[in-house]
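We begin with a single chain expressed as structure tokens, specifically the form predicted alone.
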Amino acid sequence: MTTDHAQEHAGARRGEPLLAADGVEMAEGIYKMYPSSHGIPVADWATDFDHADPEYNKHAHEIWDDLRERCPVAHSERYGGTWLPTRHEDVRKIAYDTENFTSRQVIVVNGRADPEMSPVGQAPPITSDPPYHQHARKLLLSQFRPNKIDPLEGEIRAICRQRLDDLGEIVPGETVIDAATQYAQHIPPAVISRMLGFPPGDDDKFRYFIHHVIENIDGSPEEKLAVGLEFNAYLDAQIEDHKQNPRDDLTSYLLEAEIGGQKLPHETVRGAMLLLLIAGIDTTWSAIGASLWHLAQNPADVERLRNDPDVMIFALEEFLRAYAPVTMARLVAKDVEIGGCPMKEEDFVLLPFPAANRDPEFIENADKFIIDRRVNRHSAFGLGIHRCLGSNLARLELRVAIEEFVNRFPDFSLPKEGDQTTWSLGQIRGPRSLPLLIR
């Protein structure tokens, strides 16, 4: 899609955007906001697209199929200028190029990180840009990895299993629980708590915060100013905590670590435990309620899953393939043309992984969930510099997750209503709410 072909289509919603440097307050960090489009419908998703509309995320499949199809880039002049790829081809040629695209920020909002952050950025190393980010993310590989994650599978199992007790009582064939908001959204949170050395009763805070990051993309600059200033001071609160009672977890590594012989400043601090707290907790819920969602309505899937536990190590990376969560963006650092769009500085580029596992042209029967798929080589953890640096973390909870959900029901469907599922807005898709029905 042609810059010239979305204006003609999209109007001028880009508007004047207000400038930091005039005197208008905004959330730390942002520099210039652009005029919000909230509640304007989406006009054609190819020309006027809006990862912010209900209707996106909970026909996202259909929507990139057909984009696919008709683009296959997509662009909308909304945030200020924004770019949606849905071919792997393209998407994997932006996730590795690191000259054209900063990762400076990678949430698609109305505002824009200031430059002067880079190569830092502000939740490093997801916000980072070469050299610094080989740095960044070199400190925190070395906690997740399989030595340090698998003997949390004791822990996250009893998390689980206590949380399928506090469903109380099941009449099997009349008892509709709520698979999101009462299994699969507690158990990242504890899991990342226990992990940062968090209060482990601040489980609500951490899902106010990440809605407010996350979902709430069209937020007022005052809105956004306040929560920020209430997330940092959380943070803050928690990193001088552990500056009095250090303890063996993460955040006091993070207090002890260096980068070049240098103890990471305060605000680089924060920013990790801010990147691993969405991060870690969003995107794994989502994977769990997406892929209870699917078993709902295959009952061959879960009967596999029960009488060959074996095919679970193909039928995990079928779930992450096929229900992949994670959408991340780049902002473009100078002009460049990808698949014939000409992208100009500052323009946002969403990178939907999601899209790039189900185009067909990357994977055979890219539509088709199947269960014991052997060639299974997909990009729900990102590509480039940037893969998901917790992704063995991810792999054991959801894995976890799901084999505690099928022993515990071995029958359970959508409600005898049909589907009441609500997905989530934004780049990380997922149900919020997954009402089912034990048989």
The other form holds:
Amino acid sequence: MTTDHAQEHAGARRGEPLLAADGVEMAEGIYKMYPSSHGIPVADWATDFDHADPEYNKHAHEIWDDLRERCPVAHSERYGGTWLPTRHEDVRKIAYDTENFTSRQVIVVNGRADPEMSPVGQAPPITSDPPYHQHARKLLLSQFRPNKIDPLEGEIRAICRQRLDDLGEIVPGETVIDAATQYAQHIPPAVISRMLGFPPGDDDKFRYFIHHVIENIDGSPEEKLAVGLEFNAYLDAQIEDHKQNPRDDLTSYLLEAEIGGQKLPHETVRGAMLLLLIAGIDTTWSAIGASLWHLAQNPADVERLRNDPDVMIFALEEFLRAYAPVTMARLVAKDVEIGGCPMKEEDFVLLPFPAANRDPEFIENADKFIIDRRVNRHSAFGLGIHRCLGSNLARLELRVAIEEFVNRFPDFSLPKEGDQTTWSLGQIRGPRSLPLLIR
Amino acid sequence: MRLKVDNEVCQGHNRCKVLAPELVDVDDEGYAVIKGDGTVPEELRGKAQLAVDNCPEFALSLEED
Ligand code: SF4
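The form predicted alone done, now the form predicted in complex with its partner chain:
Starting with the chain above, the whole complex follows.
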């Protein structure tokens, strides 16, 4: 960024926040709210970006490429002050810096999480800071290691096949299916709710709730509070049921787990359950959808996957690199300068791992999808201590979902009318509706 | 040649285990552990290099004996 730019960013004015201390109603754990800028068109992505603007995810790759060239750390006054680095080097630096950046809040909204919530945060370990973070992470990571996840393959395959069967009669060349709502979105909720030991058939509840947390960025405080309480009640009921009838699943595991010789407090168990639901569903669904969106436009890659199944070991990582769904966020813990930009305490910083994955300074031919790319240090799952702990599960679901889809449909494309895809809003990027023509 | 993992840096991506299962394992907590003393037989050099080239955290390295 040029010095002019830095000054422009530094001089940004922002609206005064409202405080919970003054009796303003806010969602649980929020102590400060900045005025909304919802619906105000983005003037310039470098100085006024809005990750919740419908244009953002739709054109994300072009926006990031443009910013990387002319303003690698963009700034916006929205949400009380937010930064957007786009180079791998800056994203990486911030992801590793747990001193100047806190994970107390990882979703950018107008409110600010109460500092009192640290170091555990609302959904440990993703919202936790060191040194507590490490204990919570170890507890969960062990449950997602390969020998726990690999045995789920058969079940995931059965879920995918069932969904494909449920599509009903297919007339090649005529039938258009929605690969997002009729296929991709059903796979992760079915898997994680089974792992948590929740009653089957509640998937719609999870999607409704996650939509509120991730996509309804500008929802009113009353709405957020109400939905949050409703979901807490759902989780409390599951916890109660598991206390009465302990069984071999993740909820019972969390209820039995100990940190420092102590059982976990109720809120910590519930927070971890919340994390597993939120983190595992929207993200994986998005990756499956975006991968199918790519394949619909690149029949040669479908051919290759069908004729040379061994290429999957590389293809999977290239899907994850090129269509990484997850942007995380941090709050600035102490005033700090990154890439010449003066970041102030309690500013948000988005960490667009998908943008880092497409940085030509970090990876060769960054803008090309190379199905058998051999050197691929992508950061789709994040970097550093907060790196995704469910990646073995996510990879398995993504691989099986793609394999089953291309095995069932050797030939599919975007509809005759062209690309009708609608993309998500906010930090998780993926198709929310994906009409595909089966040929 | 020997394959080494820096356990301070490894975050348990498990890329290495997928690309070079003969050389790497995963411990009970989900992090990488090198099998045996890490010596890479001639025929596994390619796989060892792949594991090194695909670790997002730069936690793996190959060292000459
Ligand atoms: S790929 Fe790297 S970070 Fe991942 S388990 Fe292997 S050594 Fe650790």
